[in-house]
Structure formats: structure tokens, C-alpha cells
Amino acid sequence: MSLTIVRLYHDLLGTYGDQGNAEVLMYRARARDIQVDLIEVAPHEPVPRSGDIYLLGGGEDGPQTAALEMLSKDGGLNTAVDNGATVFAVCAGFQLIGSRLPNASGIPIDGLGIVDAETIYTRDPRSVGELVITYNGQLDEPVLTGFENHQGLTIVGSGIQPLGTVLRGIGNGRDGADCKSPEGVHHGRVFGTYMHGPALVRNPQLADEVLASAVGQLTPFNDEFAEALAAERRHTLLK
């Protein structure tokens, strides 16, 4: 079995070390004897359409807008998703795969439209700090952790499921009276989240969910160090 991971625009969307998501996916795949190729796509290079997993990380407003313009013009990521590829998008990457988002001046612009999720500018304080959520899918350990640093409110469409529900932090932001904020998005093979850390390093079971969405059922694998780190973060943050 083989797997191709495509990491997009690290020069623009690598502010928070989210390249670690690629590294942990490769490590956990190879531990199961899955052959892995990593393709690094720099700005202005064509996006391959035949990858299995596409990764987008976090970045500042200007680089985010630049990445969006290039991805919109290229069209490769949208084509790959239409062909069944998996996407794991973090923070700025999460916003740009949505339908609408603010540009660096706060003016709404069209996103890639891969998922029905709109981010709007608000005057609320910036969301910065540890983030803890309960995953909406089926995991042996459903509590996930990360670090958020973003602005605005993200509203997912009525037919779209958030990645999880916030236990600590802000996540997508509170839209209405419900005090339990949604976090991220999970639609088919598309995952979006505000969790840095990197998210898949801090949450090995989520890493396996992303892998499984691309290659199917995985053989068992236990990394004691990774599991201990995840458990420590859960325990410390939920005291």
C-alpha cells in the first residue's frame, strides 16, 4: 500500500509549526508498512491533483490571502477533493477552504468553497490559548487538545458537522446563546480545525482518523510516548 501526502505552501502557511502534522502522518503510516511519499508544494508551483492527503497550516492574514489567490487560480486542491482526497486544514487553512472569509482588511471574500463554512470578522478579543474539545466521531479517547490563535467567528452550514464541541477555549466562536461552541469542521474526508500543537502530534487518534480516511482500516499501532503526551495534555488542561 502507498500513500501520497501533499503539503501546501509551507512558506506561507507554516507559522505555527503545523509541518509536524505531515511528519506524524508519515511516521504512523510507515509504522504500518505503508509506503509514503511527501510532496512539498511551494507558492506558484502547480498543485498535484492525484495526492491522497493534502495539508494546509496556519499563517498571518497577508500570507493567507496570497495562498487563497494561488489555490483558487490553480484549482488543483478542489479537483483533488472532488476526486476523493483527504484534507487536513488548520487555522488559516481551515478558513480558506470555507465559503467566505475576511481578507487582511476585514473585507469578506470568497474562499475555496470546499466546505460550507463562513468566517466573519468580529470585534471580539482574539482567541488565544489552550483549546480542548470533544470529538464528534467515534474515538476510544474523544477528548482532543491544541492551541488556538485566531480572530473572527466561523459559522458552519446546517448540513456540516463540526469536528467537535469545545470544553475549554473558543473554537469557532459562539454564534447565539448556546454556551457550547463548535470547533472546526468534519465533512466527508475534509477536516478543519483551529488546533495547533501540531494537532496530529498532540492527538494520535485523530492522526489515525485522517490516515484511515485516505487508506481505509488501519492495523493496530501504539506509540507509548505519543499516547503519554496526549494523556498529559488532557489531564493538565481539564483540571
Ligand code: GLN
Contents of the next structure:
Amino acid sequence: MSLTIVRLYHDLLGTYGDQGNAEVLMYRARARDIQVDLIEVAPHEPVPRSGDIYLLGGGEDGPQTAALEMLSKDGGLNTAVDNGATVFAVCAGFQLIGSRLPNASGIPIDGLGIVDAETIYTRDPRSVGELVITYNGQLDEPVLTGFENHQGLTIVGSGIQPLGTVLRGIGNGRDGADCKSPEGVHHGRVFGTYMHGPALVRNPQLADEVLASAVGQLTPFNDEFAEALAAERRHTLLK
Ligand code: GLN
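Follow the form predicted on its own with the form predicted together with glutamine (GLN), if you could.
Zooming out: every chain and molecule, the one shown earlier first.
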């Protein structure tokens, strides 16, 4: 079996180290004897249409808007998703795969429309700090951790599942006094999240969810070191 991972524009969307998500996916795929190729796509280069997993990270508002303009013009990411590719998009990446988001001047513009999720500018302070969520799918360990650093509020469409529910932090936005804010999005093979970390380093089971969405059921692989790191973060943040 072989897998092609496409890392998009990490020169623009690498501010928070999210490019490390590719390394974790490669490592965990190779541990299952899956052959992996990594394609790096720099700004202005064509986006391949035939990748299996596309990765987008977080960045400042200016590079985010530039990345959106290039991806929109290129069309390759949308085509790949229409053909069934997996996407794992973090923060700026999550916002730009949605339907609407603020540009670098705070003016609402169209996103790529890959998922029904709209980010709106608010005057609330930036959401900065540790983020802990309960994953909406089935995992042995459903508590996931990361850190967030973003502006605004993200509203996912009524038919769309968030990735999880916030236990600590803000995620997609404040949603009433019970603090049960949704976090991210998970629709088909498209994952969006505000969790940096990189998220797939801190959450090996989420990495396997992303991999499995592209290649099907995975053979067991227990990386004790990664599991211990994930457990340590959960323990520290929830005590
Ligand atoms: N520029 C976006 C915001 O501030 C995304 C930030 C990020 O990727 N961390 O909301």
C-alpha cells in the first residue's frame, strides 16, 4: 500500500510548527508498512490533484489570505477533496477551507468552501492558551490536547459535526455559560481544528484517525513514547 501526503505552503502556514503533522503521519504510516511520499508545495507551485492527505497549518492573517487566494486560483485542493482526499487543516488552514472568513483587513471574504464553517471577526480578545477537547468519534482515549491562538468565532453549519467539544479553552467560540463550545470540524474525510502542538504529535490516536480516513483500517501500533506524552499533557491540563 502507498500513500501520498501533500504539505501545502508551510512557508506561509508554518508559524506554529504545524508542519510536524506530516512527520507524524509518515512515521505512523511506515510503522504499518505503508509506503509514503511527501510532496511539499511551495507558494505559487501547482497543487497536485492526486494526493491522499493534504495538510494545512496556521499562520498570520496576511499569509493566510495570500494562501487562500493561491489555493482558490489553483483549484487543486478542491478537486482533490471532490475526488475523496483527506484534509487535515489547522487554525488559519481550518478557517480558509470554510465558507467565509475575515481577510487581513477584517473584511469577510469567501473561503474555499470545502466545509460549511464560517469564521467571523469579533472584538473579543484573541483565544490564546491551552485547548482540551473531547473527540466526537470513537477513540480509546477521546480527550485531545493542543494550544490555540486565533481571533474570532467559527460557526459550523447545522448538518456538520465539530471535531469535538471543548473541555478547556475556547475552540470555535463561546457557546453559552456551560462552556460546551464546539471545536473544529469533522466532515467526511475533512478535519479542521484550532489545536496546534503539532496536534498529531500531541494526539497520536487522532493521527491514526486521519491516516485511517485515507487508507482504511490500520494494524495496531503502540508508540509508547507518544502515548506517554499525550497522557502527560492530558493529566497536566485537566488537573
Ligand atoms: N490568522 C488567523 C487568526 O488570527 C489564524 C491564526 C492561526 O493560524 N493561529 O484567527
